Each structure stands twice: as structure tokens, then as C-alpha cells.
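Consider the single chain below, provided in C-alpha cells and representing the form predicted together with its partner chain.
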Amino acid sequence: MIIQDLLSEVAAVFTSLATAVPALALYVGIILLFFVVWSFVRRMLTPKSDYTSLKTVTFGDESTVVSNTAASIISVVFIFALWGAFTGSKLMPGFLHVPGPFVGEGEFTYTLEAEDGSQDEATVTVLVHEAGSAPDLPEIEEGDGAAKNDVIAVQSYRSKLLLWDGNDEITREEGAKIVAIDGGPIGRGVAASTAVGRVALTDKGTLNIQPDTGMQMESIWLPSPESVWEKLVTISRDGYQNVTLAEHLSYSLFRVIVGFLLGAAVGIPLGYAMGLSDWFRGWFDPIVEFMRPVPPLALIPLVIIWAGIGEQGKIILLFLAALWIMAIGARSGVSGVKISKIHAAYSLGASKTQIMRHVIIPNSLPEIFTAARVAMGVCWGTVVAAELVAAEKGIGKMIVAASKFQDTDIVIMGIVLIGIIGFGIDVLMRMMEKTLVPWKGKG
């Protein structure tokens, strides 16, 4: 039963993945295209003769595979270009945009047939307008014959039913029906494509007009880069729902820092105790080894039950997220000390306290920094997720609130900010590591 359900889910996933295959293949093709172009450009530039470029064996030589800066730059620019092209960004020249939605006035004709077999043609004028700006319908000529011309306004990306017989001399009830669109024959349940977009004859005989959406994304799905940027400017100035961006961000960062510091303050001594005493190691090993694989997010419900949705709960959660990581880091930092260093220190007359302070602690610092980097990353991810679940302020709260109002630009801005801050934290930790424990990996 479960297996069947799962299998059908898997099948559904694969079918939808299959639709993405051409796009992926195209993307890979573009990557290779840029590669060829860049290789050509590089050959044009002055050739380098440093060690790496003089190597003849490069395939399989791991040291020759360093990140290519040109590829990184092109990759990022390309992402923004795609983003702009598919959202009709004004930052880009129009010819780079993928076809946008049809906006403006267009026409198509329909052919009406009465019961007696007589036909007449009428023109439908369609005004496609953007969201939030319904235009006035223009006066049109009725035209002659049984079918009278119609006019209709449709919002782009929406569709609308046209009750074409509202003004015609014979109506559907009297047996009139549409037999052709733009001169091409059509039946019920069939669609024709016209200058305006897709026009379908419904089962009830009405016309469903769906203006051409083009390939661009509606801003509710994906806003353009500039509108995200504008949102960033306005939100950081005016705030979102009465809370400034700085406030959202400082709440999130505050929780991460406090939670992490508490986790480190308890976790490091715990790790030391575990690394230095077999009793403590035995006592805490089952607890630590059990808690480590529990994702902090799985603790959210329990933490909410125990501590509510206030600051306390979140800080407890982040404390727990950091605690095990720091404890394990400190533990392996202590147990990783080379016995010859300890022996040397004893032979130089050091006491236990001196060995702790001058050998064990400095020796464990690189591992602790590595753990701190991991812990900060985990805490940052956890705080955002916790705020999505329950919070009053915080960057996660901001995007979940924005998503409820379909403020997609704010959601995207928030995600980008979360990414940038997460990356910034990691860079900062790495810089600290470089300056504070330069001996890392040199022992």
C-alpha cells in the first residue's frame, strides 16, 4: 500500500523531471558554449607560462583544477541575465527579453451558424491590460448580419469567458453556434490560436479567451531583479508590516549569536571533559551520539511546547543546535593531540594545568574553530526555519509573512539576504580562523 503510493509519487516526480531535461540540456550546452568562447578568447590573450599552464597532463591532476574565475563571473552574470530575460527586466535591452505577455489590443473573428445553416462573421476586439489597470472599453461598431462585434477586456495572465451571443441576433438558446475562429473550423472543447492568444470554445459553447502569456514569468511568480532591489530599498527605509528590515535581521542574528555562544560555552567544556576523562566520555557518548543526528528542526515542536514561541524557545533551539557540534569538535580537538607533544611537555617540567593551558587547549583550537564554523552555519539555517514556524520578528518571519500576501519580491529579497548573510558568516569565521589559529593543519 505504502509502497504503491510511494512508487506512484516517484513516477510523478520523474515525469515532471523529464520536462526539465530539455532545459537542463540547453543550460549545459550554454555552459559548454561559453567554455569554447572563453578558450578562444584566452588563446587570443597573451599566453601565460606559469607552472600550471605549462603542464601537459591536466586531466586527472587535481591540482590543476582550481576554480576558474572567468567561469564564475560568467555563471553569475548569466543567472542575472536569465532572471532579467524571463522577467522583462528594464535593466536589460528589450531584445534580450524572452517573449513577454501580449498586452494591448487585438482582434479575432468568429463565425456563427444559425440552425438554418446561415453563417455570419463578427469581430471580437480584445483589450489585454496589466494587473490593476482596467481600461475603459472603447465604443465599437456593431457591424452587420446576425453576429454582432464584441469587445472585451482581459487582464494579462488571466482568462475570461466571452458570452458572444449577448448582443447577437440569434443566441445559443436559439440554436446558434460558433463553427469557426479566424476562419478556421472549430468544435466544442477545441482551442484555436489567434493574434490575441488562445481562444477555446467551451463545452457550453462560450469562448474562453486566454491572452498569450509569452515566456516571461508573472511577477507574482518571479519579480524582476530591479523590483526586488527596489523592495530592498523601500523595506530597509520603511520596514515591512511596521518592522524595519534592520530589526528583522538583528533579531535573527541576535538569536544565532546568543544561541551559539551558549552552545559553545557549554559544549566546549563538555567536549574537553569527554576528551580528558574516560568516565565523562562514557557518560556523555550515548547522549551526544544520539542527539547529534537529530536535526535541530525536529526539535522545534517540542521546544515550542516547552518554551513557547518567544525568544527563549528559539535560543534554546539554537543552543541545542550548536551544543553537540561544539562538544564533538572540542572532544576530537583534545583527543587529537599527539602524544609526543604531551610527553615533551612533561619532560620539560610542565604540570597538568600547564599542559592543559599551553598544549591541549592550543592544540584543540583549530578543531574548535572548524566546529564553530559548522555550528554557525547550522544555527543560521535553524533560526530561519524556526522563524518560519513561529516568530514575531526575524528575517524568516518576514518572508513567511510576505508569502502570505504573495509579495514575492520580498520573499526573494529575504532569501537572497539570508544567503548573503550565511555566506558572510562563513567568510568571517574563516578569516577569524586564519588570524587566530594560523597553525591549523601544520602540526
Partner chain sequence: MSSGLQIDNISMRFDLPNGGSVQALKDVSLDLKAGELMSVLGPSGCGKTTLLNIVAGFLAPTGGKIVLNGHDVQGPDAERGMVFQQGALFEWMSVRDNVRFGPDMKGMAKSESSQIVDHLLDVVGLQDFKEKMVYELSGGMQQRVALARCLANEPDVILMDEPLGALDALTREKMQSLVLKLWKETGKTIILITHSVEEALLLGERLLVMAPRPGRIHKEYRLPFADLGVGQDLREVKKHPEFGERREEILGMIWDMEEEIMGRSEGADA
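How about the form predicted on its own, since we already have the form predicted together with its partner chain?
Only one chain is given; partner chains and other molecules are left out.
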């Protein structure tokens, strides 16, 4: 039974993934199209006599492969264009929008069949309106037959039940039933497509009207870029829950930096010890390898028991998130030092202290900086979970509080700010690495 449940869950997951394959294939296809167009333009603009065109990439020399600025700009613009297209953004021209939800007036007919087999048709006028507006229902002629015309107002992206027999001469209790929609046969539990959208006959015989939603996302699921920007301006000016945006960001940044620095201060010496001594490696390697795959989120209950729900607990959680990554990075850096360099230093009369200072530490710094960038990213990802525990300030606290009230624009704003700040920190660390470790990737 358990195996069958697991297999059904796996099948459901693969089915969900399969529905995303066309969109993913389209996205990859557009990327390849941009790549081909840009390569063609660059080839046309590059003189054929330019000897730089003969340069080839040597795998393993990362200095030969750098980020293409044009590709980065196109990627960011393309993502924002997709965002605007699927949210009906006013920042984009209308012809770039994907089809939106049906809004306006439409109608469909239903065929009523009495218990004696006689039939009659009635027209249902549907007024689909946007959220926040409630149109007045117009007066309609009910008609002369047993089935009377109806009018109903439905909000876009929503559905509504129509009790069609509320004004008909014969009701469901008297054996009346609907047998067709717009002339097409229909049964209970079956839906029909109309000019308005989907109309289904429920098990109780009523009509469930669901206007066409199109391909655009409802704002509660994905707000438009300008909506997120307006919320950013408002919260920057007025704050959120009596706390300014600067305070939210500064508290999160403080926790991340302190937790990361503590993790680096302990993890780097631990990694050096493991890389230089078989005793220390044998002692700590099982602990590090055991804790490395444990997600920081799983440690939250234990951290609460140990350190409570104050700032100490949040910083300890971030410390543990960075500790194992920094230890493994330092250990890998020490273990990756070429033995030929150490032998060369010994042959020149260097002492162990000099070898440590001039050979091991410089050659291990690239691995340590790489681990630091990974650890900082993990800490930023963990700070949201750390601020779930009785935090009053912090970007994670703001996101969680906004999600409870379905303020999706604030949630996305917080995610974007976390990404921008995290990217800024990563760029700063790369600049530090380029300054402090100029020999990286140069043998």
C-alpha cells in the first residue's frame, strides 16, 4: 500500500513536470535564437583580419571564459518581458501581452427538458467584471416558455453557481433537467465550452459558470512589475508593520554577516587542520561529512531548545549553515595544493612555517573564496527560515507576515531585494577575490 502511494505520488510529480516541458522548451528555444542572432551580429561586426578571432578556449583555464555582458542584459530584459507579458503589465505594449481573462458581457443558452420530454431554451447573460467592481444587473425579458432567461455577474478568475430553476416554471424537484448547452448535449459532471468560458452541470443539476481565464496570472498569484515597484516605494516611505524597510534589511544583513563570519572563523581553521593532519581529519571528517547534507532548516527545533527564540538562536543557525561549507572548502583547498610546489619550496630551504605562509595558504585561498560565496548564499537562503522563529524585524519576517495576508507583491518585493543584496555581496566577494587572489586560474 505504501509503495503504491509512493508510486502514485511520483507519477503525479512527473505529470506536473511534463506539463512544464513545452514552456521550458520554448524558453530554451528563445535563448538559442538570441544566441544565434547575437553570434551572427558579432561575427559581422568583427573584422576578418582580427587575430583575436583565432583565440580558442582552453578548458580548465577559467580566464578564457567570462560572462557575456550582452547575454546578461538580454537575459534580464527577457525575464522582465515574460513577467510583464503574463501579468498584463502597463509597462509593455498590449500586443506583447498573452491573452488575458474574459471581461465583459457574454451569453449562452441552455435546453430545459421537462419530465414529460418537452423541451425549451433559455438564454443566460453573463457579466464578467474585474475585482473591486460590481456591475448593476440589467433587466432582461424572461421569455414566454417554461425556461426563463437569466442574468448573472461573475468576477474574473472566479466561478459562480447559477440556480437556473429559480425563475423557471418547472424546477428540478418537479423532474426538470438541463440536457444541452448551446445546442450541445451535456450531462451531470460534464462541462461545455461557451463564448463566455466553461459551463459545467454539477451533480445537483445546477450550472457552474467559470469565465475564460486566458493565460495571464491573477495578481494574487503573480502581480505585475509596476505593482511590486509601487509597493517598494510605499514601504520604503511608510515601512511595514511599524518597521522601516531599512531596519528589516539591516537586521537580516547583520544576522547573515555575523553568522557567516563566525562560521568562517571556526570552519577555516578546522578545514586547515583536517587538510594537514591525518589525526584531525580522522577525528572530524565523520562529523563534517555527517552534518554537511543536513539542511539548516532541520536544526531549527534543536536550536530553539538550545538557545531560545532570541537573536542568539538565529545567529547560531546561520553559523551552522556556514560552518561545514567553510570547513570543506578549506580542507579541499589544502588537499589540492600541488605537491611539486611544496617540494620546490623545501628544495629552496623553506621551513614549515614558510611553506604554510607562502605555499599552502595562497594556493588554498581560491577554494576558500569559492566556499565563502556558497556559504553566503546558503546563509541568505537560511535567514528567511531563521526569522520565522519569533522575529520582529527582518526581510524574512516581512515576507512571512505578508504571505499570511496574501500580499504577493510584498512577498515578491522581498524576494527581489534578497536576490539583489545577495548578488551584490557575491560581486563584492568576487572583487575581493580578484584583488587578494590574482593568481587564481593561472597555475
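Residue numbers count along the first chain shown, from 1. Since the structure is predicted, the reported quantities are computational estimates derived from the model, not experimental observations. Definition used throughout: the rigid core is the maximal C-alpha set that superposes within 1.5 Å between two forms.
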{"query": "Large Cα shift (2 Å or above) at residue 308 between these two forms, core-fitted", "finding": "yes"}
{"query": "Per-residue C-alpha change between these two forms, residue 148, threshold 2 Å, rigid core fit", "finding": "no"}
